[in-house]
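The chain that follows stands alone, in the form predicted alone, written as C-alpha cells.
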Amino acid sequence: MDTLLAIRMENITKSFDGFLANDGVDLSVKKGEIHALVGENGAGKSTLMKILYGMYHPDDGIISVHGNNVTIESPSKAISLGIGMVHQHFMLVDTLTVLENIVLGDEGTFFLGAVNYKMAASRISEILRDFEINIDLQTKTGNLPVGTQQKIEIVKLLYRNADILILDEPTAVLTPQESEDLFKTLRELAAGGKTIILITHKLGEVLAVSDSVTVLRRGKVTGVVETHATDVTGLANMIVGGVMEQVLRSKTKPGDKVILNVENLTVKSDKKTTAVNNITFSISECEIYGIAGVEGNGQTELAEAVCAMRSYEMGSIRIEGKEINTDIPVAHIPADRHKHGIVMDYTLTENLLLGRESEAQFSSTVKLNYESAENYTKELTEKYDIRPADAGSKISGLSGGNQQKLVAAREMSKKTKLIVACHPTRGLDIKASQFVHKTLADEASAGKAVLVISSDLQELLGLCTRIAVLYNGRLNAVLDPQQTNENEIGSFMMGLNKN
C-alpha cells in the first residue's frame, strides 16, 4: 500500500441500463496535490466522483483512502472518511448567516437540541485564519458575492474535517478575479496537506492550478500526466482522441435591420425587488450581442422577459417591431435546464418535442407523427453527438453536459429570428463548446439576432460583436470585444468600474 496516496481507485466499473459510464477506471491522487479530472461530456468524470463520494455504488473495483481499502455506501460515510464534495450548484440557504450555513446539518454541534454557536464560531474562525479566508460569519449568505459563497462551501467541508475535497466546475459562475482568488485558496489548502480533485472543462484552469491530470474518454482513462509536462493542445487532443482543430470564430457583421429592441425596461424578481432597472439596447440581424455579469444581477429576469416568460413593470420589448408575446417564437437556451429546459422523466424524443408538438413536421390535426419525431431525434443526436443516443431512453440517464447539448439542439433548430442563449456551453467539453459556438455564429450569419448571456468571458470575447455588462440590474458598460479583456470586463462585473 502506498500511504503517500490519498486516493486510489482501481478497476472502477459502473453501468446504467446497459450504458458503461466507467469502464475499469484507475485513479490515483497523492496527498497534498491538486489533481484535475477532465474529459468529454459523458466521459464518466462525475460518475467516478459520485462513486468516491458515496452517491453511486460501483459494480466492480476497489477504493482505498490513505492506504486502507474502504466501502463508501453513502455521502455520510464519505464525510466520516474525510471526503467532501462542493457541487456546481451551491447548497446554501440565502436567508441564513454564514455561521448558520456552515454548522447546518452537523450534528456534532448540537447539545440537548441547541447549537453551541460560540464554540462553532471559534472553530470556524480558526479555519478561516489558517487558510487566510476573510468572511464575516454574521452576514446573510444571500447578500454575499458568488465567489464568497463558493468559499463558504469549502469552509463547510473543512469544518467537517474533510482532507480530500472534490470540486465540480468550481469557477462556472465566478469572475476572473474571483477565480484567481479561489485558486489562491486551493493552493493554500494543498500546501496545508489537503488533497483536491478538480472536475473542469476549462483547460486553462487545469494548467493554472493543478499538479497532475487524469483524462477520461468514453468511460476509460486515456492519459495521466504531470501538468507541467503538457499544454492546452496536448490535453485537448487526449480528450477528443485525436488532433483537436482550432476553430476560429469569425465575427459576424451586424445588418441594418433591428430584430430585438429593448427600451427602458424594468423587471421585478420573484421577490418583487427590481432585478432589471431601466435598460435599453438593441440587436440587429446577423449580430451576436453578449451580456456579462455575475449571476444574480438581473440576467435571468431579463432573459425571461425577452422570451415572454415573465411580465415587466415598464418599458417595451419588440421583435421585428412587434411587442413580445407568447405567440412570437423565440429560441431559448435557459440558464437552468432542469427548471426550464427539460423534463427528467421524459425521453429524448419527448424533450426534443417540448414546445414544438404542434409543428406540421411532427403532428397532424389528430395525432403525433412518431416516426418523424424519432427520425428528428436521430438526426439531432448525431449532429450534436448526444450520448447515449437512444431516442426512447429517459433524459435523466444522460450526463449534465449531454442534457445541455440536447437543449441547445432543440432550440437552435427552431425557425425563429431571435436566439436567447443563457450560458449555452456551461458544462460542455471543448469539442461540444466549439460546435455550439460555430452553430450560433452560423445562425447569426444566416440573419438571426443572438443574445448570449454568460459568465464565461472567453466565450463572450470570442463570439460577440458587442459585450454589455449587467450589474445590479443596470447596463454599466458596452464594450468592443476587440478593445477590451477579461480583467476589464471582470471589474465592471464586480462594480469596480463604471462607464
Given for the second form:
Amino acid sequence: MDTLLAIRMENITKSFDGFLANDGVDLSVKKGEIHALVGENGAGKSTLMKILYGMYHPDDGIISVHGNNVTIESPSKAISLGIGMVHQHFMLVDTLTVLENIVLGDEGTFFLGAVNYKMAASRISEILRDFEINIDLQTKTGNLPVGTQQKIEIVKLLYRNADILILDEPTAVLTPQESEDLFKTLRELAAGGKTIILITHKLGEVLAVSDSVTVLRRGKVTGVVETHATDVTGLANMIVGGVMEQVLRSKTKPGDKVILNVENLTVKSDKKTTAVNNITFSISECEIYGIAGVEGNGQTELAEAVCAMRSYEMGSIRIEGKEINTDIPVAHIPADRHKHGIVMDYTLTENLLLGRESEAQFSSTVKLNYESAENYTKELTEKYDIRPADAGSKISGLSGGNQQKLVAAREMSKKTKLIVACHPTRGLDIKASQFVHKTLADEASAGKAVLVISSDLQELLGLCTRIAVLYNGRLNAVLDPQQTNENEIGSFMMGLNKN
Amino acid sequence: MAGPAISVAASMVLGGVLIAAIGRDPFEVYQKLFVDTLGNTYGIGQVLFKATPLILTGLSVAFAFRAGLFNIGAEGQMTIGAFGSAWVGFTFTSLPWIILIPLCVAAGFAAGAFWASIAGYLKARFGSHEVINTIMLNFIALALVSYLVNNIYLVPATIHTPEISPNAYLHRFDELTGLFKGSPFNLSFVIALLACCLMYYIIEKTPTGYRIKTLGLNRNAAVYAKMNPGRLTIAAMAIAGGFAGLGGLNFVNGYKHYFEIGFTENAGYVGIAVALIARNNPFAIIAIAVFFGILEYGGLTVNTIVPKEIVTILQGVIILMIITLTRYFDKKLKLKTA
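Having seen the form predicted alone, the form predicted in complex with the partner chain:
Now the complete complex, all chains and molecules, led by this one.
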C-alpha cells in the first residue's frame, strides 16, 4: 500500500438503470497534490466524486483513504474521514455572517446550548492566516461576491478538519480574476499539505493549476498523466476519444435562399446576464448549421430566442425575411426534454399534440380531433420505432430514450422551414442516433434549414455543412467541417486560439 | 373510490363520538339526518337545491385548478354574477321568457367571468398571486353589491333588490311536475348539470382546454409550445368565474326572485372543498356537491335535537376528515400497487 496516496479508488463501477456511469474506474490521488478530473458532460466525473463523498454507493470497487480501505456510506462518514466537497450551488445562508455560516452545523456548544463564537473565531482566523485567505468574519454573507462565498465554503471544510477537498466545477460561476484568485488559494492549500480534486472541463484551468490529470470518457478512464507532460491537444484527444464509431457524412448542398437570418443578436439569461452577445449568422435552405460549445455558453438562450420562446435585447431574427413571432411554426427539439418537450402526465397522443394542437389535421377551432392525432401517433411510433407503441398510455411509462424519440418525431414531422435541434441524440443509443441523423439530413436535403446545437463534436463534424463555435455568448469561429477536426474545434470551445 | 368511501365512514364515526360527547344519541341524530334528507321527495328536493350552487362553485374552482390556478374567488364571482342576473331580470321586464332567461344566464356568466378575469389579468400582467387577487376581489365584490343594493336598487325596509320579471323565473320542479313537493329545487339544477358537461367538453375536447391543461401540468412545456400563458391564465380564470357566476341563478331566478345581500351562504368557499374532494373531475363534483347538500340540509333538520353550532362543527370535521383521509388512503394504495 502506497501511503503517499491520499485517495485510491480501484475498479469503481456504478450503473443507473442499465447505464454504466462508471465502468471499472481507477483513480489515484497523491497527498498534497491538485488532481484534475476532466471529461465531457456525462463522462462520469460527478458520479465518481459523489461515490467518494458517500452520496452514491458503488456497485463494485474498492476505496482507500490514506492507505486504509473504507466504506463511505454517507457524506457525514466522508467528512469524518477528512473528505469535503464544495458543490456548484453554495450552501450558505445569506443573512448570516461569515462566522455563523462557517460554524453552522458544527457549533460545538459549551453552555446551555450557546455557541462559543469566540473560540470558533480564533480557530477560523488561524486557518485564514495559514492559507493567506482574506475574509472579514463579521460581514453578512449575502453581500459578498461569489468568489468570496466560494472561499467561505472551502474554509467551512477546513474548519471541519477536511484534508481532501473536492471542488465541482468551481470556476463555472467565477470571473477570470476570481478564478485566478481561487487558484492561488488552491496552491496555498496544496503547499500546506491538503489534497485537492478539481472537477472541470476547462482545459486551460487544468494546465494552469493541476499537478496531474485523470481523463474520463463514457464512464472509463482514457488517460492518466502528469500535467507538465501534456498540452491542450493531448488532453482534448483523450477527452473526445480517437475513433468514430460510424463515419457520417451528410451530402446536402446548401442552396442560395436564406431561411434563417440572425443579426446582431443579444439575449439575456434568466439571471439577466448577457448570454448571447451580438452575434450574426444565417442559414440557407438545405443547410445544416452546427453550433459547438461547452454547455452554458449561450446555446440554450440562442435556441430559445430563435424559437420565439425568449425575448431578446437587441438585433433581429428573421425567418424567410419575416421577424419571428409565436405564429411562425418552428420545429424545436429542446435541450431539456422533461422540462420543456413533454408533459409527463399526458399520453403519447397528447404529447404529440404539444405545440401542434392548432394544426388543421388535428383540430378545428372548437374541437380537437383526437382520433386523427392517435392515428398519426401510431404512424410515428412505427416509423421511429418508439416502444412501447401504445398511443393511449402515459409517456411517463417510456424510457428516456423513447421519450426523446417521440419529441424528435413530433418536431421533425412538422411542416416548417426551420428545425432547431438541441443535442438531438443525447441519451439515444447508436441505432436511434443514426436514425435521427439521417432524418435531419433528409429534411435538409428536402429544403429545410437546420440548426444543430451540440457538444458532440463527431455529430457536428459528420452532419453539418458549417460549424460555428459559441464561447461566452460570442461566435468564436466559423469552420468548414471538411477542413477542421475535433481538436481544433475543442480548442475554440475552450476559448483558446481566438481568431 | 374506496378511499373516499372509507373516509366518509370514518368521519361519520368521529362525528358520532362528538355527538355522544354532548350527551345525545348519535344513532338518533344520524337516523334523522338521513331520513329527513333522503327519505322523502321534499328532503331530496331540498338537498338538490342546496347542491346546485355548490356544483357551480365547485366547477369554478376545479376549472381554475386545471390551469394550475387556485381560485379562492368563487364567492365574489358568484355574488357579482347573481347581481348581474338579477339586474337583467328586474330591468328588462318586458322581454319574453325565451329571451329573458338566456339573457339572465348569459349575464350571470359574463359578470362572474369579468370579475375573475381581473384576478387573471393581474396575475398575467404583474405576476401577483391569484390567491391574494381573488380574496381581495371577494371583499370588493361584497362591498360593491352592498353599495348598489343599499343606495341604488333598494326596496325600502329590506336588504334586497326589486323582484325580477316572472318571465325570468327558473321554475321549481314542484310547479312544473308536482315532484319534490314544496321544495325550492328548480331548473337551475339543469343548468348546473349542463355546466358540468361544458367543463368536460372544454377540457377534454377543445384546443383551448388542451392548452389550459398543459399550462396546469407543465408550464415550461406550455411556453415551449408557444401557448401564451398570460392569455391562457386570463381565459381560464374567466371561464372559472363564469361557472361561479351561474351559481347565483339558483337563488335569484329559481328561489327568491330577487338579489339579497348574503345569499351565498359561503357556497363559494365550500366549492373549494367540493373541487378538492372531487379531484377536479366535473362529474364527480355532482356527487360531492350532493353529499354536501345532505350535510347542509341535514344539519337544519337535526337542529331540533342538537344545537346549531354542533351541526356546523360536525360538518367541518367531516369535510376535514374526508380531505385528509382521502389523501392518506391514496398514499397507502399507491404504496401497495408500487
